[in-house]
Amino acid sequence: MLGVQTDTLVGMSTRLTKAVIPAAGLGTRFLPATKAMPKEMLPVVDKPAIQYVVEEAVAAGLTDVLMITGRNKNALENHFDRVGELEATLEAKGDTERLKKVEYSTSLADMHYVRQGDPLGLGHAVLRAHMHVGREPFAVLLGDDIIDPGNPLLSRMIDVHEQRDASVVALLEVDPAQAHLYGVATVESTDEDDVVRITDLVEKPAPGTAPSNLAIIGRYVLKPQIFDVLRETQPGKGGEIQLTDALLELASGPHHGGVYGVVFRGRRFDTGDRLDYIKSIVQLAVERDDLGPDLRRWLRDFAPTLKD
């Protein structure tokens, strides 16, 4: 058993304010588009994917956002920074609608940045946040997953964390044939329909060996003891420090509240997959008041022309 620090100063009364967004990946699945542009800046309709994630954090009450970045990720910082020349140009033109959109992205949250350095996996990226987070609970949001704003998953996870004084992960029922692509949980039921207790976790099990079809998706609410575990976690699959391995240690330890899962039944858009990225744009665009009517008409006309 690892020597995990027990922090009596951090308990159920501590309200989360900090979000960590790992964004150091190379985005190789989207080459050549991501050769010179971070994958997190790929537009989903007319906003970069990363802005949806920051907006979700802010909507859940998290106003202190730390991004874990890497080389060639300066566009992320620039997007959430002021652009005086652009703002002045829009103001001079009287283009108040676009000016509001530009100013909105710069005032969303208190933004901070730190580089990951060595690409040693998600666990290592989260560990890079320890100096900023300190001994407070915090949320981790992966930039590839966009959660429908109408499904307040993160707020629900924060509530469960506060009620149970435990770390919490988001779980999604997936096709068993796809379970090998995820971290997969073994669970026990609780007195709440959408909450389960995690008893075991396995990262990307071999096809056909997954213990369930409950996959971990990119939302976590973590107690600060995760840092103590990550410091001692040895590299796992792919030579990377796996956050899943550290969560399993928290789940089995007797002193830090265990790990619970919130089973998510809302809409999630996986913008890290090329086909799902395209589907995300279409689904979100058809629901927009400004784009939806014309796009729906075009889709109805276009669909009959398709051939298998």
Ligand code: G1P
Given for the second form:
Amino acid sequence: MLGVQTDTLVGMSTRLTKAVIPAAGLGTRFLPATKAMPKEMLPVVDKPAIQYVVEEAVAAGLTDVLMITGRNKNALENHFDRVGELEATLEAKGDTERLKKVEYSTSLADMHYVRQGDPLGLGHAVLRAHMHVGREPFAVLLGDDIIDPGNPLLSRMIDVHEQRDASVVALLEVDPAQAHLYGVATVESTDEDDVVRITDLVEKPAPGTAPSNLAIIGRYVLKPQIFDVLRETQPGKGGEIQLTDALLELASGPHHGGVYGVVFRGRRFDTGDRLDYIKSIVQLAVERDDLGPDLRRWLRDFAPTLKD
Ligand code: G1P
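Having looked at the form predicted on its own, could you now put up the form predicted together with the named molecule?
Zooming out: every chain and molecule, the one shown earlier first.
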């Protein structure tokens, strides 16, 4: 009897609880701002970029967050931890609104950290999550992308993973001139409008050679078999162990259920690029109740004064 129950449980897909957030990058595009501060802590309006990503994971039901960090990343741990002195000061002042904001980032999720050690690529960073994740499916969220907080992309990906028992990536149609900046997918359609089956993947194809304009954006729902594949994955583009190469193996290997893509049609903010970072802040701020009205008014006055 017990044996039957156990088999049934093993056969069932487990609802995801774990999110892995690689955050070991050096952030050289933002120097000197990132000389002594992790790029993930750069504010997007008044919240560090990383908090949007953790909030997105939590909104999709993922309450266990593992960050893959490196040297100079202590501020990340501090941000998601209590700051007794600050909390006491705000409490003494009766500033409950700010106190709530400070406490919120502490209570968001169950946070864990592991260091990447050698910077051997995104695939290597994900492999560092193996001990923590074990044999469960899990999500990977890259910190440079912020998905419109109102959009349920990650929940949709988790649903597709559960329905198809497969790994799932988020795909975005990009300007073909930009495709060389991404992992690019060749796909075939399925019976669902927003879901495609991946038949081929190439990491950052040379300009002009991309097989499509469907780019992987930084959201993945992965079966634990990815760890077995990553362990065998040889350095690829840029001499790094590429998650894209391991996904191609999952997509084409016979035993892993394939890889599907959810085609994302919502808004995504790229905070990894300086110009897009500035645009992200403006777009998110104009929609806020506290800052939006004044900022919109100012932008309307300011824009006509601009000369080429
Ligand atoms: C990584 C992945 C790439 C993906 C991109 C999304 O590249 O390797 O396949 O398209 O994230 O942001 P990175 O931007 O870290 O170089």
